[in-house]
Structures are given as C-alpha cells and as structure tokens.
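Just the one chain here, laid out as structure tokens, in the form predicted on its own.
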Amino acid sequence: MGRPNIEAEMTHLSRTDSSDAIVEALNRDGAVIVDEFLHSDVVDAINVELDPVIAAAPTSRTFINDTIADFFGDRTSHVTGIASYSPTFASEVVCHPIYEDVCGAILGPSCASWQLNVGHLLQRGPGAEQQFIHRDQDVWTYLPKPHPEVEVASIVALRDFSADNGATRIALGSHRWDPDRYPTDDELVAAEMAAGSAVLYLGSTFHAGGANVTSDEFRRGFHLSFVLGWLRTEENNVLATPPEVASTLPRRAQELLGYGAHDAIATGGGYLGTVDVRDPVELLANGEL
C-alpha cells in the first residue's frame, strides 16, 4: 500500500460542537474527527492504568482463527476488555455524552437500547503493516441487505496519530456506495489527530489501520464501538468485565457492558438478556450476581 491520502481532508469538529453537527457529518461523510474528545487528564489516567497491561501484552498471541491473527499482525500489542483494567475508561469513555447522543440519533430508531460492542486497545509498533480494508458491520454477515445502520464505531488516540505512524485510513462517503464497490488506495484518507481526539465512523464505512513506517513511534489508541441492543456483540463484555469488577462501575457503564436487558415491551417487542426474567443490572445493584 502507498502513502495515505493526506490531500483530501476529513471534517474536524470539537467536543464543544453540537451532537447534531457530529451526526450530520457522520451521515454525510461516514466519519468525522472530534478534536479533544477526551480531556488531557482523562488520557493521562487511562495511559497510566493501561501501561502495565500493555507492557505485558505479547505482540504474538492466539486468536479465534488465523484470519484474525493476520488482521492484527505481529507488530501490534492487543489488550481486550479494557473496561476491566481501566475504571477511567469505563466511567469517562464508555459513558461519554457524545457517544450517548450519537448512538441515540443513529442507533436509537432501530432498538430500545444500545450496548458496547467491543472496547480494546491496539498499540501498533514500527513495521506494522496496513490492515485489510473492511467494514466493521460485516461481522454480522447474516443481516439482510440493505439494513439500517447497526453500529457506531470509533478510534480514540492515546498518542498522536500521523499518516506515518499508522493513523486509521478512511474511505469517506463509502457508507453510501453500491454493495460491489471497494476502495482503491488513493481513496483512503488518514485520520491524523492529536492524543485525546477521536475519529467516529459508521459500521458501514470502509477503513483500515494504517501502516506504521516509523522507526520508533508506537501508535496507541483504542477501538470502541456500540451496536443495537439486540445484536450479539463481538466481545462477550459480561465475561470480559465480570460482576465483581462491574459492580464497582457506574450503573450506565454496567448497562452498556451488557448487564442491562434489552426491554422493547413498550414498543410492542419482547425482552432479551434477562436472568430469572429480571434485569441483570438490578440484580447486580442488589448484590445478587
């Protein structure tokens, strides 16, 4: 793959801009960068909490299959279930008000509630090759086509992202492409951004982690996405963040981590994810889980 396209520009907004503006950019371009998405003290706290976990994470590890191993590559440290390691991540990021507003606008029409799909950290080291270009929503390959948006995803920078150190590459507008169209390399735009910023994108938008062609920079960030509350998530968040850890987190974080039932009774649907036909988040609050 060649050098990322840095002539085309992604829309940059700020955390102080309205959620309506962020949603508008997402619907128009399929992706948007929110500068200073996290305050610097939150970024610092998350890095401190995760530093020892990252240091212990091998770059070569076992995955569910060889295709996934090739996807992440052998120059990437990968930490899953980060809500169980970083209480700051669970309280300040998973529950971020911008995610709440954006998910409400994009996912809300298709579900009674949304949930965390996956929250994992990726540190791409020097020599890491570009990922293959993909749409995140394709993990749910059995969904009928076409279908409404099912996922709101993001990459949040914990260190500065540049075209050279592997910034995420986005095919702007690809969420509106015909099903048989695939991006060419020159259609990809590097999401260059400072630590604490985030690129939000739709599950239907083509993208890839870029190649790290530096000799000494480690591109650190986390991928966090939300999906419809009735979809099976990529990561089993209840096992990744078990009750003894989840019980220490804010209730909203517990709900998003999968301890909240998907209750669509009020809109003529049913309920999903109960325990003894009760909402698990209530059982957790009562010390019954």
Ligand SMILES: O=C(O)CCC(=O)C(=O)O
Contents of the next structure:
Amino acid sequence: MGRPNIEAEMTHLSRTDSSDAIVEALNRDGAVIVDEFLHSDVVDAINVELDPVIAAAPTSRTFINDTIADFFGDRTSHVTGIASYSPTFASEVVCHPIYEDVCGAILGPSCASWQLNVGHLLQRGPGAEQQFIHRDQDVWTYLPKPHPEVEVASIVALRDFSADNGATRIALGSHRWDPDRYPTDDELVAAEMAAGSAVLYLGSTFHAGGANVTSDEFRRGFHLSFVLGWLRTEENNVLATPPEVASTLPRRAQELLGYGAHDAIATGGGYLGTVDVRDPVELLANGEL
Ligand SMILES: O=C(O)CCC(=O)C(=O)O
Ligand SMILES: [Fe+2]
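Given the form predicted on its own above, what does the protein look like in the form predicted in complex with the ligand?
Below is the entire complex, every chain and molecule, led by the chain shown above.
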C-alpha cells in the first residue's frame, strides 16, 4: 500500500514572508526552511564571537552517558551555553521575531509563555556519521500521548549546508504519522540551505543530523529549540548563562533563558520558576540576583 502525505521537497520561504505562511508550512509538512533567516552581518558577527570558542572545543568530550556520546559522535565540536559567549546570539537569534511568532502560534495555546529549551552549536566535521533518526520531543518521554505540540525546533546554518556536508535530514509529514511508523532512509530529505538560513521543524518531526563523509567541510550550525514554559528544559539555561552574564543581555533574552516566571494565574493556574515568590527577571533588573 502506498504511503500517504509524503512531501517530496522542503518548502523554502524567506524571512520577509508572513509568519502565517511559515506556520502553515510547518503545520503541513512538519518542517520549513526560512531563507535569509539571519542577515549576513549577524552571521559574520556570530562566527567571529564563536570562532575561538569552537577552536577550543574538543570533538572528543565528556557527556552525561555513552548513548548521547554516540548520538553526537566524536567528529562534532559541540558548544553549549552559547548566550554566555555570544551576545549577538542572545539578541538576534534567541529573540528572533520569527521564533516569537511561530512559538506564539504553535506553543502559545498550551502555555502562558515559552522558553528556550536548548541553544547549542554543532560543528559536524568530516567523518561524522548520520545521527539516529529521532523526534526531539522524545526527551519528554513521560508525557502522555497524544499531546499538543510542546516544542518548536530549528537548525540555523552558519555555513552552507549541503547533503554532502551533513545537512539535517527530515522526514516530511512525519509529525502526523501513526505512532508505530518509523522513517525509511528514502523518506528523509536533506535541508540544503545557505549560511544564514534556518530549518524550523516541530518536536514531533522525525529527523537526523546527516553524515559528513564525502566532504572536507565543517558543517556549522545552531541547534535551537523552544518548549512550553512549564516543561523542564534540556539545557539548564540559567546555570549555563548565570546572572552576571544574563544581566548584560536584553530582557526578552533573559526571559527566554529561563529567568522569566511562568505566570498562569490568568488562566486559573499559578506561578512556576519564582525566586522569593517574585519574578526572577525583575530581581535581575533590580540587581537582586
Ligand atoms: O545537527 C543536526 O543537523 C541535527 C541535530 C539534532 O537533531 C539534535 O541534536 O537533536
Ligand atoms: Fe534532533
């Protein structure tokens, strides 16, 4: 029997297209490329801020366990806590208006506010094998299924992404698949895109970092995702970007990094993430953290 709803190609939109069009493509295909997501001067500034940090990041490093070490492999420079190294990342990427609109549409109905889940740089060097195919939302494996979308994820290209140098491979339409269906290799489409572009995808969309075994290029990109404000984040962003650094960043970046309380009072809920029963972002503004 034929498989329904397989999209052959990634949809490309641009940062000048409406957020509604981006959300529509994301809901339809589970993933969409936004070309020129970042202006080239922003990409240049980020690369300058992060070049020395990446150069100092060993490709063979310690992880929480061997499973995750295999997932990232030993050819990938992996820099975490990016907001503490790159103010441009914090202001221009984390606070990007397209993320705000897309998260508002997709996560907004299920939370009072969303937050950054993880913001990592992954530079997949020559020899990197394909990751196993996964859904990012499965880190919250205890969530009863089915559930509404809990995560908006993305890979932002800081250098050109090609099928040869390990562009992320995505199973289009897989956010709607039956729970027991897993992609075959020929159902994966490479998110080929120029530096500054981003592929946005849902936490429920199957994908994998591609193999970089036929190129001599270092595929550099951010893996950046947002999650409902009441779920625990993958990266402990407050510890990764401590108050002395966070206080130098825009207030919106502080909120998204987890300094904002989740305030569900208006919808009959309560507060999450307070310090001294106050909003940490206010304490940060008052120099009280
Ligand atoms: O690097 C990539 O292309 C994908 C990374 C990814 O999917 C992940 O780390 O969860
Ligand atoms: Fe992933």
